[in-house]
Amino acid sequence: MTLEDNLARAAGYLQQFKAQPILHRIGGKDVAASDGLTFESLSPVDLSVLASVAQGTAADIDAACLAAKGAFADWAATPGAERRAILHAIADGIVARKEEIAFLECLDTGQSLRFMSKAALRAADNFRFFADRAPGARDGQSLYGNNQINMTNRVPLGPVGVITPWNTPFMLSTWKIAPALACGCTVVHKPAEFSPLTARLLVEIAEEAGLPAGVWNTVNGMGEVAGKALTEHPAIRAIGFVGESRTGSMIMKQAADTLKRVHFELGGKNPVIVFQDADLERAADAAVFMIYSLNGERCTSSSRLLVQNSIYDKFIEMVVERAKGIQVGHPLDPKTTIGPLIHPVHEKKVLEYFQIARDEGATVALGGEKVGEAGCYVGPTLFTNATNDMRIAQEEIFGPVLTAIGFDTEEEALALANDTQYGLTGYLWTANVTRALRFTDRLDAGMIWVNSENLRHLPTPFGGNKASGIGRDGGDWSFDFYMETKNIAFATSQHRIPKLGG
């Protein structure tokens, strides 16, 4: 389809948000904000208003938490096979509305259709993956000891809070919410205020699939009000959060008084390390893909390019040539790779780093400027002649911006890669298997890909070290977070019990 075709279809999908504000969904009912206030969701394409959205208050969060608490006992007692059927039905509903989801996500976030069309299907895969594990969620172990048999099992933790980010919000919401539902928890979801549209679709799909009222509640609003109230609410047993490291620190403090369990997927300043013996063509393709796809607004982007000096100039030329061919434009244009950044506030932050780079002495080898006058468009950017102590090499820019640094030896490359507060991912390119094993063992990151871009395998653990997060998602690791493990010990003999006193 052409851009014009897609714009016409998108206009049809937007009509549902024109009649009335997007309301909270609490206990299976649409609920306005307790004080009646709303906020506007702007499209980064042209800053037009997409929808008015109920602005959640502490009272709204309290109502949602109590609804989740009230629904918990019945949902936790629902057999795993029944939960599996409902979660598969949610996945079916996502697939049925995949175009609507993708188009709205493009307009609300600025992400290009070539990626968002796949994100909806990935969201369905998340539900199917965890659905199939629901029947065995409570399974434990049998452990023999002296004079006893121990049996472990797991029970759902209780009502949980999920706070999701504005980048690929639909898919990331399913990544957090699907395992919570699969193991028997109830949910209060607070979507990011910059991209609230598809969160409404998601809870609608869930309820249409048969999810009981109150099991999943959605409250929109600002982080400093609705988000804070959620992290502090005594009925909520855990908080799953995806977002900035600084915000994660604030949530941890807010959750401390009620001893909440927390799971954080936070920021990154991830290195892609290229040795001279690497397959340079594939490495260049991967380096460009991992920073310039999804507008660079992804926690796993390879925003630091560490290249062995013997191939530095050649490899930089390869990256520049590839990046020059990237089209910046309307996210619904099938030819677009980079769409507008999420919001004028974020665009301003990214643009400020262009001057910072120049002030620090780096070279702008590509881009480094706003594209066009309307919307929040920024072109693919590459900084060279950088050093690892520069702000552009240490701070998460969260845009289509790559910083290149040279190295001579393996030890130098490792020191550069680890010299950051973050530790989410790393990407290593080398033909030397021994080096790959040695290097990855010492690289301080939660996830490392060798001779590959980021290819997710859902059973594997996903999460970061240092300021990049706490805990792991994926496979059984998600259930470990949303469930409590219980041990029951049975005596197997009439062993002598010590007597106290006379």
Given for the second form:
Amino acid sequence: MTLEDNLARAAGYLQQFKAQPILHRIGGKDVAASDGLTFESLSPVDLSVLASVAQGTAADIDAACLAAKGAFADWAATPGAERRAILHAIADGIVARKEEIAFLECLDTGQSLRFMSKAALRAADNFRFFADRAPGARDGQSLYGNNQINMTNRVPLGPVGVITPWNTPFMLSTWKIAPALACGCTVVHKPAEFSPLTARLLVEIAEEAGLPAGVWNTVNGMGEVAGKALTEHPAIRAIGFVGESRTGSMIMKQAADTLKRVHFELGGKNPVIVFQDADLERAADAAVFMIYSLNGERCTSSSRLLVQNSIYDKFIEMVVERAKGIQVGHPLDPKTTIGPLIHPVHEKKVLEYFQIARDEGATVALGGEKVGEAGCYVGPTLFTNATNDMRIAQEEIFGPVLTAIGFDTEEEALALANDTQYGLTGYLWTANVTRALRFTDRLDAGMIWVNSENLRHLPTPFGGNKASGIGRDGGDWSFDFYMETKNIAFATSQHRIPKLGG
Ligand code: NAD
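Now that the form predicted alone has been shown, please provide the structure of the form predicted in complex with nicotinamide-adenine-dinucleotide (NAD).
Expanding to the full complex; the earlier chain stays at the top.
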């Protein structure tokens, strides 16, 4: 397939958005915003308008929450095996439309087809993974006590809100929504305003697969309006949120009055730590992959490169050699690795960090500039001679931007790695097993890979420490969040009950 072929096919898929705006999906019906307002979704390739989208109001959120509330009792009572069948049918529907999903995601987010062609399959896997766990979601334990048998079980919380970001939006939404549906919750989804296209496809696929109306509702719009109203709505029992740390902090405040349970997957400034005894070829491949794939717009990207000084120059050269070969271009070009950043607002932020790096005195070893005139393109960038107190070493840039810092000792590496507000992931490269055990025990991060890039195994816990999040997803952890654990105690004897009075 050439870029021209892909552009022609993408134009076909875009047709569905030309006829009318993307409307909310509430109670199984297309619904316009209560005040009729829409916003435009732009392609970061050339800032062309891909679709106009209903701009959700508090009234729209209210309608969606009431629909989710109304659908809850029946969905919660649906046998687990039936929920499993519907979730598998949703996965089948996603696979059947995988090319459409990939092409639209590329145009809406700027992510390259090279990576987005796999996004739908991973999304389908997410549904299958939680589908198979649906029948056992309510299982609990029996706990024997004196004069009683205790029976624990779990019950779905009720209607929940899911608020998602613009990076890999299709895949991420499925990761948050599939477990909620699997355990019997109903959902109101508020997708990110920068990338709303595939969220529409997702809810459509779910309903075509047999999900009853009202079980899954989607309301588009701005975070400060639609997102905020969702976090404040009294019918919503919990908020599953993926996004920036400061937004998480706002949501916590907004959700406080209604005492909502919150689950946060937030930002990161993740270190890749390379010791001189590591397999340097593999470490360099992984370091390059983990910062320059997905445009670096990835919460788990390794944006800080900590390298032992004895191999610093050699390793930097290896990274530069590899990064120089990365093609920046149209996301639908099969040769492209880095496409345009999501939006001019985000591009401006990344370009500002290029200036900050220079002002702070870091060396630009690669990139550090806008690429071309049109579209939100920047190239793979590497800053060397940095120190950990620089803003480029502390703040999440969320682009293809790597900051390299040298260290001498293991203690120093650990101190540098932990010296940030974040604690999402860490990537350690060493041949010394004892050191790996010691280091990973003290590294303050929710997920650590040793001698590997970020390879996910779905049953493992996913989440971050410190400002990177609250709670874990995956396996049973997702059900723990979306469910309430209940204990029922049965008396097993005519034990003596204390008599008061009389
Ligand atoms: P963001 O926080 O700006 O927006 C995320 C979502 O929150 C959007 O839907 C937005 O409309 C909504 N929102 C904004 N303000 C809100 C408010 N006051 N109340 C309710 N909702 C509100 O994040 P983003 O820029 O879309 O995404 C990038 C961020 O997401 C990065 O920080 C990245 O690290 C993080 N992220 C984390 C993970 C993870 O698993 N830890 C995964 C992906 C992305």
